[in-house]
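Below you'll find only one chain, the form predicted alone, shown as C-alpha cells.
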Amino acid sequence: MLLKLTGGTVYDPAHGIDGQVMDIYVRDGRIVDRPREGERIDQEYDLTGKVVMAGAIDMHTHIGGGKVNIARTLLPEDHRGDPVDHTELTRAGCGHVAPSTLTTGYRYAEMGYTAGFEPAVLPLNARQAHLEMGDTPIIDKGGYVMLGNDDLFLRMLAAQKDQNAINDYVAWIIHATQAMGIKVVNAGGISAFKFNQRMLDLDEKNAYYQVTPRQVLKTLARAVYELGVPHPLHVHGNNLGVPGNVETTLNTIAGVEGYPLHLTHIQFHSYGTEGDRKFSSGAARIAEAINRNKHVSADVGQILFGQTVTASGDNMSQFRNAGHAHPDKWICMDIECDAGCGVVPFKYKDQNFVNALQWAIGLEIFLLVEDPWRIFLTTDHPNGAPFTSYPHLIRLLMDKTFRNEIFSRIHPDAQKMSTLASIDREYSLYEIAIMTRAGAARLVGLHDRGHLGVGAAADITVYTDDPDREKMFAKPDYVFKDGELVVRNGKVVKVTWGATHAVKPEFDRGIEKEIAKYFDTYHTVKMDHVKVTEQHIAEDGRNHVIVQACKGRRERTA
C-alpha cells in the first residue's frame, strides 16, 4: 500500500530540514522515494498547513519494571482519580502520575510520541520491566540496564580486575537484558546505604569495597565507549537533591576525562548553597560546562507543580525525602542486594521556595543550553511530573511571554533568586523537533527513527499549527505508527504494539564463566535466569525486538 501525505510543513532537523513544504510517501511501514510518474497512490492526507514532524521519543522516562509497579500499588486514590473507559478500541485503564500499562501508551501516542525509553532496568528483574513495557500499545520501547551498585561490578573494580574483562562483562549484561545502554544510579551510593553511609562524594570510598564514585563512573563511561555502545552512559549523579551539589556534577564531568556522558534529569544536579535559605541555582555554571564539554549531553527532568510520585533506584535520595512524602506514606526495597528502589509521592507547589526555584533552574538550563542537540526534554517522569505536561513544557519554551507569567505567581524569594525573567531565548519548532526527534533518536542510537528520510520508519506525527504550543502540541491532527494511522484529532483510532529496541555489542563469551561461578555462590537465581530472551519478548506474537547497530569495538587505550 502506497501512502501520500501531501503538502505538509515538514520539520526534519536530522536532514536540515526547517519547516519546508513537501511530500511525504510511505510503502510498508517506510518512508519512500517519490513513486515513479502514473503509480497508484493507495491513500492520501492533504496537510497543507499543518506541521509535520517525526513521531516524538521519550529517551527517559519511567514506564516499566518493579517501581513503576510499586508507584501503581501505593496510589490507589491516583487510579481512582483518572479513570480511562473500555472503548471499542481500547481497554480500560487508569492513573495520572502512575498510569497502567495500556493508559501509558494511548497517552503518548495522544500527544505525538511513538517511542518511549525506560532509564532503570535492573538485571535481576529485567525479564519483567519487559514484559511491562510490551504490555505497552502503540508506542517503541527499550531500557537502560542498571550498573554500577551491582556486587560484581564492584568486586571486580576493586580487586583491580583488567578493562577488557570489565567491557566483557557490561556487553554481557547489555546481551541478556536485552539493553540499549548504560544506566548509573548514584554511583556505588546505592550499595555504600546498605552499609550505613547516607552521602557518598565523587570521591568518597565505599565503607565496604573501597572505591569511589568517580572510579565506576570513569570505568563504566569507558567500557560503553569502547563497546561502541551508541548511548553513551548514561548517568544519575551523587546527591541528587542536596543543596551545593552543582559542584559534584562539575566534578563529574570533569572525572570521566573527556569520556561521552549523559547526565540525566540534570535540574536535580544543579544546586547551589547561596542565599539565606543556603539554596540557589546552579543553573548557569551547569549549562556554561555542557557548553564547554562537547562529550557531554543531558536531559532536564523538569518539575512542573501538582502531585506526582518520586520513583528511583537511588534509595539514598529516597530514604532523605520520605519526610516530605504527600501523602505521607512511602516504600524502600531492594532485589538480591544487587540495586535499590525508593518511592516516595511528592507534590510540587509553586509558593514553596524550594519547588519554585527548582521549577526555574530546570527552565534556566533549557534557555541557557546553546546546542538543542545535546539537551532533552523530560519531566524524568514521573518524578518531576508526569509526561503528560510535555505539551505545557512545550509552551514554557517557546513562549516567553507567557513563562514570565508563570514566573510572576512562584514564591517573591525564588523570583528574587533566578536570572529566569531576563532570558529572552524562544524554542523555535526546529529546536523542538530536534530535542524530541532527531536528537534523541540520535543520543539513543535508533538509526531508523526520529526523522524523515527515505528508509525510516513512518512514524509521523501532523500539528495544526497554533501560537498556544500547549494546545498544539496536547493534540496532533494525525499520528502514524509504522506508516499505520493510530491517532486522529488526538484519539486513538487504531491499537497497534511496537518494537522493542536492543543493541549487541560484541564480547568474549568466556566472561560467563566467571559470571556463573559468582551466581552460583552468592546468589539465589542462577546466571541463566537473568537472560532475556527475543522470544520472552515476543512470546505473545504482539512485540519483536529491532537490534540497532552499534559502532563496533573500539579500539582499547591505556
The other form holds:
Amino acid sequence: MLLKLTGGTVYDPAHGIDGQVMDIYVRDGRIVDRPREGERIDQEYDLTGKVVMAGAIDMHTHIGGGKVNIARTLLPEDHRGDPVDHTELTRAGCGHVAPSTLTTGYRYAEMGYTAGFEPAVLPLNARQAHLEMGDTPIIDKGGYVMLGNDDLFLRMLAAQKDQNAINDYVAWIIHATQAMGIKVVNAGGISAFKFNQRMLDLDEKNAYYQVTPRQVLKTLARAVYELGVPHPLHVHGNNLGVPGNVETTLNTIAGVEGYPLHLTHIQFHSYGTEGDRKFSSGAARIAEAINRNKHVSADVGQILFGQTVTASGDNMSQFRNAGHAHPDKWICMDIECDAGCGVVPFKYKDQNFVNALQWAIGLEIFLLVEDPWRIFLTTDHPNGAPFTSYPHLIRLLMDKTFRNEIFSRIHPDAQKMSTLASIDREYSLYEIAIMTRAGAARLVGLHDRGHLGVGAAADITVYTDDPDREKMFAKPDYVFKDGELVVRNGKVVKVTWGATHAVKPEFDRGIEKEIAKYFDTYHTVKMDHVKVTEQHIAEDGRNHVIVQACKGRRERTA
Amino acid sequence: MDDFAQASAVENVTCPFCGLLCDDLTVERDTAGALRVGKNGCSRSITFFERGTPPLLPRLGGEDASLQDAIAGAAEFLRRAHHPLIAGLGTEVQGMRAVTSLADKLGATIDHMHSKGFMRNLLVVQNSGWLTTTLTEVRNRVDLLVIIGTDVVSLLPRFFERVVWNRDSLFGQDTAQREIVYLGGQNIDTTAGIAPDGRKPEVLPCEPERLPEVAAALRALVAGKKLAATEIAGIATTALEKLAERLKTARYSVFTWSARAMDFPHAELTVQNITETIKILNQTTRSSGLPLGGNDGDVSINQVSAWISGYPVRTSYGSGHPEYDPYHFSTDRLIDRGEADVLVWISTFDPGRIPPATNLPTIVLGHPGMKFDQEPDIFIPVGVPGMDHRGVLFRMDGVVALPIDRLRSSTLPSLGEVLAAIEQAL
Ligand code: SF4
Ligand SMILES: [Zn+2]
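Please show me the structure of the same protein in the form predicted together with the partner chain, now that we have looked at it in the form predicted alone.
Below: every chain and molecule of the assembly, starting with the one above.
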C-alpha cells in the first residue's frame, strides 16, 4: 500500500523543515523516500495549500488509571453535560473533564493527536492504567511510573544502598509496569503524609525514613540517566500550589547536580509571595532558570477558566486544597505503601484573583522560555483544563491580540501583577510543531514518532491554514495513524487501536530475589503478580507493546 | 504452555472468590482435572475451587442444544428486544468489556447483583467523597480498627490473617497490640478479632437498624460535640466518648463496613456519617476508610463501566449514549415495573446467584453448576474465570488488579467469547 501526500506545506522541525512545499510517501504505515521503480501509487491526497505536521504528542495527560477512573466516578453531573452517542463507527461515552476512554481516544485523534502519555502510573496500579489505555482507541499510549514515595525505594535510600542497586530496582519497576519513564510526585511527601506530616520542603526530612526530597530527586534523576532511559526524571515538585514555591522549584533545578530533569506542570510551582495578597508570579525567574539550565525542560500545565477536576498522586497537597473543591466533594487515598492519590473537582474563575494570575503565570512561562524544544504544551489534563481546550491554548500562544483581549478581562488586580501584556512574542507554526511534535517525541524517547523523516511511523496531521488558530487546530482535514486515514474533517472515519510504548533498560535481575522477599513479607500481593507483561497488554486482542531504545546503560558517574 | 491433562500442584494461585484476592494459594489438579486447595485456602475458596463442574451443554427452552444454536437463540431474543437488561454481572474485567460492548450495541441497561449495597457507598462518593486506604497500608499501619456492623470474615474469610494479625510489618509496630473495636450489629462472631495473645476485641453491639444513631453520635463526638443522652441504641455514651478519644490519639485508624449488610432505609447516610468522621479525624491525625466488597466482581465491573462510559453500573445505553441513574436503573425496579423486556443474567463465579423470579424472557450465562427454580429460556454454561480461563480482577480496594489464571482443561467457552459471538450474530 503506497500513499502520496502531494504538495503540502510541511513543518518538520526534527529535520529543520519550516514550511517547505513537498511530497510525502507512505508505504505500509511508514514514511518512505520515494516509490520503487514502477511502484503504483494506491492513493493520493492533494494537500496543496495545507499545513502538514507529524501527529501531535501529548507528553503529559491523565488518561488512564485509578485516579482518572475515580474522577469519572465522582462526577456524573459533568458527564451529563457532554453525552456522546454511539455511531455506526464509534461507541458511546462521555466527554468534558474526565471523558470515557473511548471518547478520549476519538477526541484526541480528532484534534490531530496521535499519542498521549499517562504521567502517573502507580506501580501497584499499573495494570489498571494499561487496561484503560488499552481501551483508548486510535492514539498510541504509554506511561511514566511513579517512584520516590514507595517504601522500598525510601528504605533503600535510608539504608544508603549503592546507586547500582537503586538503578536495578528502578529498571525492574520500569519493566514490571511497561513504562516509558519515571515520575516522582512530591518526592517523599506522599509517604510523609501517611506519617501525618502536612508539608515537606526540599530539605525537610521524612519523619520515618529521615531522607529529604532533595536526596530522592537526585538519586532518581541519576538512576534514570545511568540506565539510559531517554525520558529524564519527570518531576512533580514539592509544595504544589503553595505561594512562595518558586524557591522550592529553583532549588530543585539546582539540586540535581546537572542530571536531566523534566519539571511538570511548572505553572503550579511558580508562585511568589509579593503584593498585597501575598501571591505573585514567579514566571520570569523560572523561565530564566530554564533558559540557563540546558539539562532542564518543563511542561506548563496551563489553567483555563471553567470547571475541571484535579487528579493527582499528591494526596498531601490535594488534602490541603480540598477546601476549594467545587463541587464540594473530594477523594483522597493512601495506596499500598507505594503511593497515594487525591481527586478534587475545581472551577477556575477569571474574576478570582488567584485563578486569573495562575492563568497569566502559565502564559508568561510559555512566552519567556526561549527554547521551544524544552517547554511543552500541556494543561496537565484535566488538572488545569481538559485536553480539548488545546486549540484555544495554541491560539493564546500564537495570537497576541487575542491573548491581550482576554487578559484585559481577567481580575484587575491580577492584571497589575502580571507582565503578560508587555510580552510581544507570538509562537510560529514551526515552534508549535516543535513543542507538540518533534520536541515532545525527543523528550519522551519516541525515536520513530514526532517527525516526517524516512522510516518514521506515518502519524501525520493535515490542517487548513487559518488565521484563527483555534479553529485550525480544532479540526484537521486529515489525520493518518500508522498510514491509515483515521480522521477526515475533524471526524473519526476509522477506528484503530494504537500501541503502547515502553522502554526496557538493562539491569541485573539478581535484584528480584530481594524484591520477591520484600513482597512476600510485607505486601498483600506476590512480586510476580505485580508484573504487567507484554502478553497482558496484548490480551485484549488489539494492543501491543512497542519497545523504544534506551541509549544503553552508563557506567556509574561518580 | 501448561499441560492441563497432567496432574500438578499450582503454586501462588490467585483466588477469585472474594474481594481479598489472596494470591498465595496452592491448588492441586488430578488427571481428571478435579481441583483441590492445598495451601492457604479458606472454607470459601475450598467450596468454590473444589466444586465439580460437570460437562454441560447449553439448553434452549429446557432442552440440550449446541452452543451455536444457543447463541443464535440468544441473538434472536435480543434482536427483538426494545429494553434488554443485562444484570447479575458476576464476571471479571475481560467479561465486562464484552458486556459493555454488547450493551452499547443493544441499547441495554446494565446492573450488578450487589449494586444495592455498592450504591450505598457510591452515593456517598458522588455526594461528598471520602478518604480511603488499601490492604497493604492496613497490613502495615493500622493501630485501631473499627469494624462497623459486620464480622468481615463471612464476606472475606482471610481478612484478619492477611492484614490484621500479620506478624511482620514495615514500621516497627507490634501488630499483636492492634486494637479492634466491633461497633454495632448483634450476635456478630468476633472471634477473628481476638489477638494472637488471646486479648479480646472490644464489642459495642446494637440492633442493626439502629446503627444510624450510633454512627451519627460517633461523628458528633469526634467533632467535639457533647451528647445529652447517656446511651445510644443501648451503647453507653461514655463508651462512645472513649472510642472517639482513642480515634483521635490513634496514628492510623481504619474504619471498615459492609454496605451490603446495612439493610435499612437510607443506609447511605450512615456510610456518610462514617466517612465524614474520617474526614474530621484527618484534620489532626490519620484515619482511613476501607469499604468491604469485591465479591462476584462488583468492584471490577464498576471500574470497567466507569472507564468505558464514564459511569458505574445502573447505566442505560437506551438513548444512544450512557445514562446513569442509581435508582431508576436497578434490576428490581426495571423488572417490577415491566420496563425491561429481556433479562440477560450473568454469574460466572457463583452457581448460587440465580436470576430473580420474573416472567421476562431470560437468558442465563453462568456457572455450569447453576440450578434454577424456574428454567430460563436459554442457559449457556460458561467457564469460571480463574479456573477455566484467564482474566483480570480488581480487589476490594479498587486499586490492585491481578491476573487470574487458567488451572485446568475446559471445554466451556468464556463469557467474553459467548457475548462476542452473540454480538456478531445480531
Ligand atoms: S479469603 Fe477470599 S480470596 Fe482469600 S482464599 Fe478465601 S475466598 Fe479466596
Ligand atoms: Zn499531571
